[in-house]
Amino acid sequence: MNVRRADVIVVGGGTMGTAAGWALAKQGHDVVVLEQFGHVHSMGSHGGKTRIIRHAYAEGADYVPLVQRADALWQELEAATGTNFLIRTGGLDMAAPGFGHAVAARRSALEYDLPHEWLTGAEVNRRWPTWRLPDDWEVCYSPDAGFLEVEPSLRALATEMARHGGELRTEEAVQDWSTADDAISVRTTRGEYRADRLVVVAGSWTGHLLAAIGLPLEVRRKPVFWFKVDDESRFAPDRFPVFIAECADGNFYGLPVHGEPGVKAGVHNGGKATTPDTIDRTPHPSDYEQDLAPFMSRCLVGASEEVVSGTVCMYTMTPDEHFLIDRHPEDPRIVFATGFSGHGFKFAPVIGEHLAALATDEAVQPYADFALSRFALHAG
């Protein structure tokens, strides 16, 4: 059997794997990215056509410099490939009285001097007549927010990776991997590979591939839906900002009509624990009837509870819902990234840069907020 030798093998060619391959190839490394499905697919965590990008980050101000760098890199990729996949719509971070999402978003905006406005629900209703919020809701409006189109953004990363000499091999599942003093070996359904470094970014399959570490991960089933509206022009990207809304009924998000009928919306919190091999991939009315659909029809003028289409993807969650990016505790030649907890896509190029640095420069340290040791410290 012929053995393909490389500087770095990346296991997983989804969002973060494509970004890692791009960053490594751009630095001049011989990199092979192995993906078990097609390059852009609906079997993992990047399904659903579009992803929100926002800068006033309610999950913590430390994310702001990362998303700013990611935003700049996405723009560079647009220019390099002659494509347009980052659409600015503005963004509404909203919260009912007693909930903290909007205040947390504003806190990040203030710390990093990001453009934003602090609004009431009544002010939102006047400015965007599609909304019918309670007057006393708190809202942080960010004009630079918007969304990324999944397929063209990942294609741009792959195109630039190939231009710099990186290799993406699809429909090639990893069966096992092993280490020796002189190399790391990876065996797939099609062949064998050896490299000096290994990057594992296999989404919801990462926990299985790194089972010996016992990573603190939970995979959740997450349905996404497109709701029928009476006038799609009123929900177009230039008239309807992306949104996140926190209230007693749940933590919801939504995006404008774009590329297919209906307003896209989902529930960020909750989700049934599952595995990538046993997940129910069929959307059901019970996934939206009790919470999401009533929110849409109650708070959006012209939106109905009727679903046009739906899909199911996965969140890979950490206990604190922050990312998990580190070197293998027993072999520093192995780097992994996982646990993006439903808010990782926008960061892909900057995470790719960080993974490339971790894999090739021993002096580079993992971000402390994302390191595996934080869980050991908490457990102690």
Ligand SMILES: Cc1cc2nc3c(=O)[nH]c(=O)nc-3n(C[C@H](O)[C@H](O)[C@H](O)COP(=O)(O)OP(=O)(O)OC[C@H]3O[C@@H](n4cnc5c(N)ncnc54)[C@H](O)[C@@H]3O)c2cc1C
The other form holds:
Amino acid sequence: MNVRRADVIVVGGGTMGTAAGWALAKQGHDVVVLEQFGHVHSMGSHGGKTRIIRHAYAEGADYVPLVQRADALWQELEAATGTNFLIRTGGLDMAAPGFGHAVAARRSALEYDLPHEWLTGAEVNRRWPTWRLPDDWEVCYSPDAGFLEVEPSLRALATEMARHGGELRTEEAVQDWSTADDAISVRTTRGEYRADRLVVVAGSWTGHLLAAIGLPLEVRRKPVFWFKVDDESRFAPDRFPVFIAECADGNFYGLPVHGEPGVKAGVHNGGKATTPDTIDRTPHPSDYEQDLAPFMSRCLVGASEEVVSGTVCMYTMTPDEHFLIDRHPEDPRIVFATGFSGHGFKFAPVIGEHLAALATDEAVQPYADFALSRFALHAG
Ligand SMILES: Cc1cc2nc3c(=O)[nH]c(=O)nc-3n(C[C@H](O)[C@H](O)[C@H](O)COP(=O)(O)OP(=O)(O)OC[C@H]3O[C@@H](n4cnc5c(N)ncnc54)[C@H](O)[C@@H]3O)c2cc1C
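May I ask for the structure of the form predicted in complex with the named molecule now, the form predicted on its own having been displayed?
Everything in the complex follows now, all chains and molecules, and the chain you saw is the first one.
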């Protein structure tokens, strides 16, 4: 059997794998990305058509420079491929009294001098009459937020990867690999590879592929739905900003009507622990009728509790909900990134650049906030 030799093999051609392949190819490395399914699919963590991008980052101000760099790279990719997949709608980070999401978003906006407005629920209702928020909610409005269309975003990364000589092989699952002093060998369902470096970005499958390390990950089942609205034009991208809403009933997010019927919404918190092999991939009314549907009909004028369609996706959670990006503790030639905890998509090109640097330059250190050692340190 022929063995394909490459500088770097990337395991997983989903969100971060396509981005890593793009960044490595752009730097001139001979890279092969191996994906078990087709390119862009609904079996992992990038299903559901669209992803929010927001800069006033409530999860921590340290993310702001990363999302700013990612935003610039997404725009470069749009220009390079002549496509448009970043749609700016503005974004509403909202919280009921006693909840911290809006304040945390404002803190990041202030620290990085990002354009934003601090509003009450009553002010939001006046400005966007589609909303019917309680008057005393706190809201941070960010005009630069919006959403990315998943398929054209990942296609743009793949197109640019190919233009720079990178290779994406689909319908080819990695079965195992082994290390020797002179190379890393990878066996797939279709062939064998040998490389100097390995990048493992297998999403919800990463814990299984790197079982020997015992990564602190939990895969969660995350359904998302499109709700029927009475007048779709009032929920169009130019009239309805993306939103995150934190309140006693849950942590909800939503996006405008775009590309298909209904307004998209989901619940960020909670979710049943599962595995990629055993997950129930069918969306059920019980997934939304207790919390999400009542929120939609209560807080949005013209939104019903009736669902038009739904899909089931996976989050790969870390204990602190920050990413997990590092070198393998026993072999620094192996780099991995996982645990994107339901908020990684917007960062893909900047994570790709970081992975490319980690894989090819020994002097580059992993970001401390995302390093594996933080969990060992916490445990100690
Ligand atoms: C419902 C939902 C809503 C979300 N909303 C947002 C949002 O609004 N904004 C945001 O920024 N983020 C959001 N996210 C999070 C974001 O989509 C994820 O963080 C991101 O897609 C994770 O990328 P990944 O590369 O780790 O996983 P994936 O994109 O799933 O890629 C992993 C890939 O590895 C492949 N693979 C696994 N094992 C093998 C193997 N053995 N051989 C070959 N290939 C293999 C898989 O098939 C898959 O394609 C959301 C996630 C979900 C589920």
